[in-house]
Structure formats: structure tokens, C-alpha cells
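In the block that follows, a single chain appears as C-alpha cells, in the form predicted alone.
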Amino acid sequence: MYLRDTIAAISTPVGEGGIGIVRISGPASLPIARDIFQAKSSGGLKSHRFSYGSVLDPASGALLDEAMLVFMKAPNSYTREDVVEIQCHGGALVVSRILSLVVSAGARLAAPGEFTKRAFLNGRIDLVQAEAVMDVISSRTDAALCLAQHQREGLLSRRIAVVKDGILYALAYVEALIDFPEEDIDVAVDTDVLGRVSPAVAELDALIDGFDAGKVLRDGVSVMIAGKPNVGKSSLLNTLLKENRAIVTAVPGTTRDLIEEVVNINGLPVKLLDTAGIRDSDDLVEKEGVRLSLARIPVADLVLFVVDASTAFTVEDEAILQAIGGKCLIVVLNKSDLPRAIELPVGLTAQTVAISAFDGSGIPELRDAIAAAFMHGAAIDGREYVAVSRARHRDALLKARESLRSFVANLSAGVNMELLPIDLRDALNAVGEVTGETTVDDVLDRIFSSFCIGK
């Protein structure tokens, strides 16, 4: 990348709309703002104050369209460069001419996520913050992206500026001893420096712990319905969604194809997939939905059993529990308005929730029982909540972890004090992989390309 040159790219997504912002960076952005646009009122282009005015075609004078353009002097911008932003009608054509004269005037087209690696490039973020940006743009619930925020506002990259802080602290310590052993230097290593690294791995080991939920969040969990024909599965479908998606009749085999849809369980984006009743059929076209049925089982992350509750236990509902295997398996005893006539067999030790698709009953219940299968308690509701939501970032802080218990483990058994810095400089590498302090050129390249043009 050429942090020298200027870029640009349409930031507002592709068709017609009220507003088209055309984004500009780099030292020849103010220059070409000038050069394609005509302000109406005089005093010239002020930093941070909107303008409104005219985008001429400096080779014909034609006009392309009336904007408002903001001008944002380095480093008081997204990207720590000189910014302008082009605030156009949001049609199609229009806005795709502007790109072009901008272009034209000494502009090259931004890559994807360009302008968000020049801001951690430029020191503005650090990488973290940076992944974090595009998490926010596709965060599906207001828990995902409460997370989101908190992770680009900077909570997860303080909590790891601590771990970094008592590594340092042991390595410049431990460093001491060995470049000056003659000067009087406190020599209480155990203490001293255990002082600083037993707190580091107990907070690598707090976000560590805290992966699973993130990423559940961030991600989103697969949540599969299954059962015998007219158990209810569809309507509990439908009462989850609040509204009338899949089909339902008293008919056995309604549903025969894969209805999915996502879903917010507290907080917890959820993609809710309904199947066919699985039982023996000569039916052609139902038989290949229950195939489908059986194949999805194994990528679910927590199957629905569901179970008619007026009825007894039958050797349909014992075979789709045989199909289930070890999944993370919820039983849900539909139909609970309804005398009770089912007995679970008795090595079942699955949870399960009584409902009724009917008129609503423990639905509430059976909600709480799905978030808590994925976030085990964790307070995604509050406003210091913050976690590692990423594998990149956990597989970095688990090699830092590691290299952390060899230095203690190296310590406790006498090692020679020469090694002992090696343990430590691992584990402040691994940790800046996370922040971005050591990562390498192709990693960034490829975090950096996951992100949307003009972001």
C-alpha cells in the first residue's frame, strides 16, 4: 500500500437512495475537491464544516449534480489523513460519475477495507478496533453489537494493554538481572515478577473463558427443530418468530422442505431451521425431506426434540433421539396445555421445557434455555460487557497463555536466568498479533479484505 498516494470509493451501498457519499483520503484530496467542486457561498473549503455547492465536470463545465462536501484536515479523520466526503443524490449513475471525476483528478479506486487500515496504519486504531468496525456494520442484535461497540471503542484492546503491561514489566526485570549483575537489584524474582504474571494469566484465562460466548454472538448459532410428524414443530417456528412462516395443518408431512429464518433469543442471533416430520414414507417427495431432515442434524449446533406431550413415548420419537446422537439437544414437551401422557426414557438426561405452541406457555422459558445452552451465564446486557469474539484473537492469546506458564514453570524449576526471556518476548509476540503490533503483512491483507468498499 502507498499511504502517499489518494484514495477513493463510494461508501453508501450500491442503488438508488436518498444520500451517495463519495469518500476521498490522502494528501491530494483538498486539491481535487476544489477542482471538481463549486461552493456557493465564498471563504473557501473550512475543516469539519459542511459546504454546499455544485460537483462540476472540469473538462466541460457541466454539471453533475448539487452536494454538500465536508473537508477533514489530518489527523482530525477516520483515517488520520486529509478527508472529504461528497454528500450527493443517492442514485446509481450519479454517484458513479462523481467516483469518476474524482478518479480523474488524481484519485485511484480504494481496495476493500482501505480506508480502515490507513486509520490503523496511521495509529488512529489498533487492530482490534479495527476488525471491530466491520462487526458493528453486520452485527444482527443489539447484544452483537453493543460488543461490537465495545470492542472498537477500545475496552478489549485496555483489558490486553494489562497482560502486555506485566509481561513487559517481568521481561525488563528479568532483563536487568542479567545485563547488570553487579548492580544492586532487587533479586526477589518469585515475587516480584510472579506479582505481575500471575495477574496477566488470570486475565488471559478470563477472556479466554469469555471465547465462546463472543463468538456465539458475533457469529450466531444454528438451531435445528426436529421431530415426528404434527408434534408441533412448525408451530413452535412460528411462535418464536412471532409470525406465520411455515405451514400448519392437522395434515401429517405439511412440512417437506427447509424452512429457515434468524431470529433474536435474547440477544443471541439464532438461525432457526424447521424440518420435515422425520418417520418412514413412500411418499417421494417427503422422503427427501426427511433425507434433508437427517442430514442437517450434524451441523446444528443445538437441536429442538420436539415431542408431543399428550401422547405416549413411541419408537418414532426413540429413532429421531438415535439420529440426535451426542448433539447439544434441548427436549421440548409440546402440547403442555393438554393432559400430560408422555413418560422420557430414563436415561435421557437432556434438558427439558414444557411449552405450549398453542397458547404461548413456556416459550419464555424455552428461550432462556437456548442462550443459556451458548452464553453460560454471561452478562451480555451490561455495559462493560466485552469479550473476544474472534478466533484470530483467541488462538494468539492461548499461545501467549502457554508461553507465560512455561516462564513460570521455567522459573519455579531454576532454569538458567539467560532463558527465561525467551518465554516472555513469546508471549508479548503473541499478543501483539492480536493488536496488530506484530502481525504480518498477509494476515492484515487478508483481515483487511473482508471488509466492504469504501469502509
Ligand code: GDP
Given for the second form:
Amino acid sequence: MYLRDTIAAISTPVGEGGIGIVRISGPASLPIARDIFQAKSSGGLKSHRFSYGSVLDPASGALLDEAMLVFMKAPNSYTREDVVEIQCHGGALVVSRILSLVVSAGARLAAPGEFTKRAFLNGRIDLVQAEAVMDVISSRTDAALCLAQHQREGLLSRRIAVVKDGILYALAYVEALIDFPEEDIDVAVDTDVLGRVSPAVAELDALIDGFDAGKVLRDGVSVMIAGKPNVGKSSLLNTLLKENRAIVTAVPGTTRDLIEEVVNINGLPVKLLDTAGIRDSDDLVEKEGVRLSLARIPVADLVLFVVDASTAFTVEDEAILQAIGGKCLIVVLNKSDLPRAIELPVGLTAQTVAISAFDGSGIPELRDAIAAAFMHGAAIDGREYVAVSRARHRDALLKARESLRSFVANLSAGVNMELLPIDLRDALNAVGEVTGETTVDDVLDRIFSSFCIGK
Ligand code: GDP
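Cool, the form predicted alone is there; where's the form predicted together with guanosine-5'-diphosphate?
The next block holds the full complex; its first chain is the one shown before.
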């Protein structure tokens, strides 16, 4: 248990709301609460019980607000320290005045993520779980939230622990070998060691393979809707938005000519980029739209190339196809409610989906095709879904796998025996970087500084 000072922050979003919460953590939490809060009922502040009362400035006796206060005695709190939360009226001024009072009474302002950092440093959660807290807060679809909650609960950590156990077992064995060199290598034990390390490697394989799907669930993907004017891009966007608009805060970068919206496509947070029709234009506004559209093609993860299937494929369509280049592409044959007249170029081998933005036919198939392009068949709505979703984790697991492979190769070949413990320690170290056991301080600082204040 770390002995620390006492920190405080506003834990609710800035602005007006029904309630605002000031959170305090550290050894002085309870004395501070007693200083500034007068409970209506006698009997003192009991752990994990709400008290109703008044927040008063101890210097002047002035009433700041009526509030509910809850005290959570260490170690049964978010940080494992004494924690006090004051629920007051949710006005920006009220909350910040109460925070000032708490600071005057002896707390210091918390840095971003400092409460969660304390939970980690005090051993309540590991680093994977701490990072997942942030993902829980920022999740935009049910599937992304489910993934984040599983990580926060420790399901990913448990799988990593299996890997760690395998490595530790092997390390104990090779260290015994080094300590007792006169003993012959016992083949049975040898096989047993491989028997313990191979599942660890297989688990690393599975975790690393799951990264792509995990990452797209966490970070989302951007899908561009491209096509010449009047093929039905806006209609398609509206159809997709109608049922599936994801809950999001403002997306930066939105312009008059380039609309960005996040939709939930089979659990995947998809940022849809609708574009002004890509074509040569003299109109200044449209020109800007065209420029933006073309510029965005490289950053899109997937392009939905919309064509009007009731008319011929034109040189304009061809020009857009050229601009899309080698991008991951789905050809959307829109207006399929009308008689079909289009003939796609023979060289165009991309997947095609026939839809009608007009009557909604083909839209479920299009959604499936978009999800399949990223998830590669992963069952993202499964309750058991556990995956690695951060590049930091994936990179460390790759290092661990590399070291374990080298260990297995050397052990099997009976060469470089002196490297065996080194490889295993490297692997252990890499796995520890994921869970936080061996993560260096500046990486920790970087991770927690990306959190919001008060979390
Ligand atoms: P955009 O310029 O590519 O964004 O195209 P719009 O979405 O504005 O659509 C152009 C025209 O095509 C409008 O008159 C739409 O009503 C019509 N349209 C769009 N989708 C369909 C469709 O699936 N079937 C039919 N019949 N008309 C459509």
C-alpha cells in the first residue's frame, strides 16, 4: 500500500447537470469531509453509507450547498484508499466552489487518471484493467463496451496469467538445470517444460491474432461513401444513420462538404464519411468538397463505391474508381429497385452488394459485408468475447512470443542452453509490460495522462 497525499477532483462532466460529484482520495479524505460537511443526522460518517447534510465553508460558516456524502473506508474503495464523494447540485460554479473548499482543507488537485492510477499502484487492478476503464467510458457500441467491460473485469488479464504461469514454470526448470549442472537433463521433464510452454505460445498466438478485430472494435473504422453525384450516397448515409446512429460527442473535422457520422454496424463503430460527389467542378464550394473527398480516400479503411445500377457505368464512375485505387473496396449497386442497366468493368473484381437506399433492400447484406471486411468472422457480439485491443499490448505480446519461440528452438535443439533463462526472462518482462508489473514509469505516466480528470 502506497502512502500518499490526498487528491481531489470534479468527477462529473463540466457544465450543468442534475448532480455534480467531487471525489477525494487519500488519508485526509475523512478529516476534510468532517471539516466541510455537516450531516443532518448525528452518529458520524459511516463507511459505505450515504449521509445527507450541508457543505459549509468552515472559515465563514457560509452554506455552499446541500449535498449527499458517501465515505468509503480503505481498502474497500475505488483507489483502495479512504475515498469521499460529495454529490451536490450540478452547477459548474457550485461544484468548483466545493472543490476549492476541499483543496483549502488539505487536498491537492488530482492529475488526469490519478484515481485509477492509485487503484493500479495500490494493487486493486492491473494495468490492462486500468486502461479498460478508459475504454468503458469512451465505448460507442454495445460490442465495444462488452469488450472493454471484459477487460476491466480481468478476463484478458486471466488469459495473460496463463501465459505467465507457463513461463514461470519453465524458468524454474531451467534455473534448476543451471543450479545443478551435474544432473542430466531429464527427457520427461524436458517434454513437460515444452508441454507447458507450447500452450503459452498458442495463447499468445490467439491473443495476437485477435488484435485486429479487438482494435477495430475499440477504435472503430472509417468508411468512405464515394461516388459521382446522384447515385444515392446521401440516401445511403441516411438509411444507415436512421437505425444505427451511434451515441457520440461532436466529431472534430466536420465540414459543410464532408459529413462525418458514427454508426453502429453489427457492433462495429463505423465513422461514415459522406463526400460531395467526386467530379471535376467549377463551383468553388464543390471543388473544395471534391478536394476533401480525394484527400480522404487514403485515410479511409474501406471505401463504399456507390454506383447507380439503373444506368450505364460512365467515365465519371471510372475516374472515381481510379481515385480509389487499390483501397479496400465494396461496390454498392444502388437503385436496384429499378431495372438494372449497369455493366461493371470486367477488371473490377471487388465484392458487390446490390441495395436500394430507397426501399432498404440489401442494407442488411451491406452491413454484414462491411463488418466482415474488418472482423474476419470474429463473433463480436459473443458474451465471452475477450481480445487484445491496444497496440501497446499487442507489441509486448509479440516480444514475448519471439522470446518464447527462441526458447523452444534452443531447448529442442539442445543448443545455446545459457540463453534459456534469458529468453524466458525477456518473455516474462514483455508480458509484465502488459499487466503493469514491469512497465516503466514514463509509459505509465503517458497512459494515465490520457484519462479524464476525476477518473
Ligand atoms: P448523391 O448525390 O449521391 O448523394 O445522391 P442522393 O442520395 O441525393 O440521391 C439522388 C437521387 O436518387 C434522389 O432523387 C434520390 O431520391 C434517388 N435515389 C437514391 N437512392 C435511390 C434508390 O435506391 N432507388 C431509387 N429509385 N432512387 C434513389
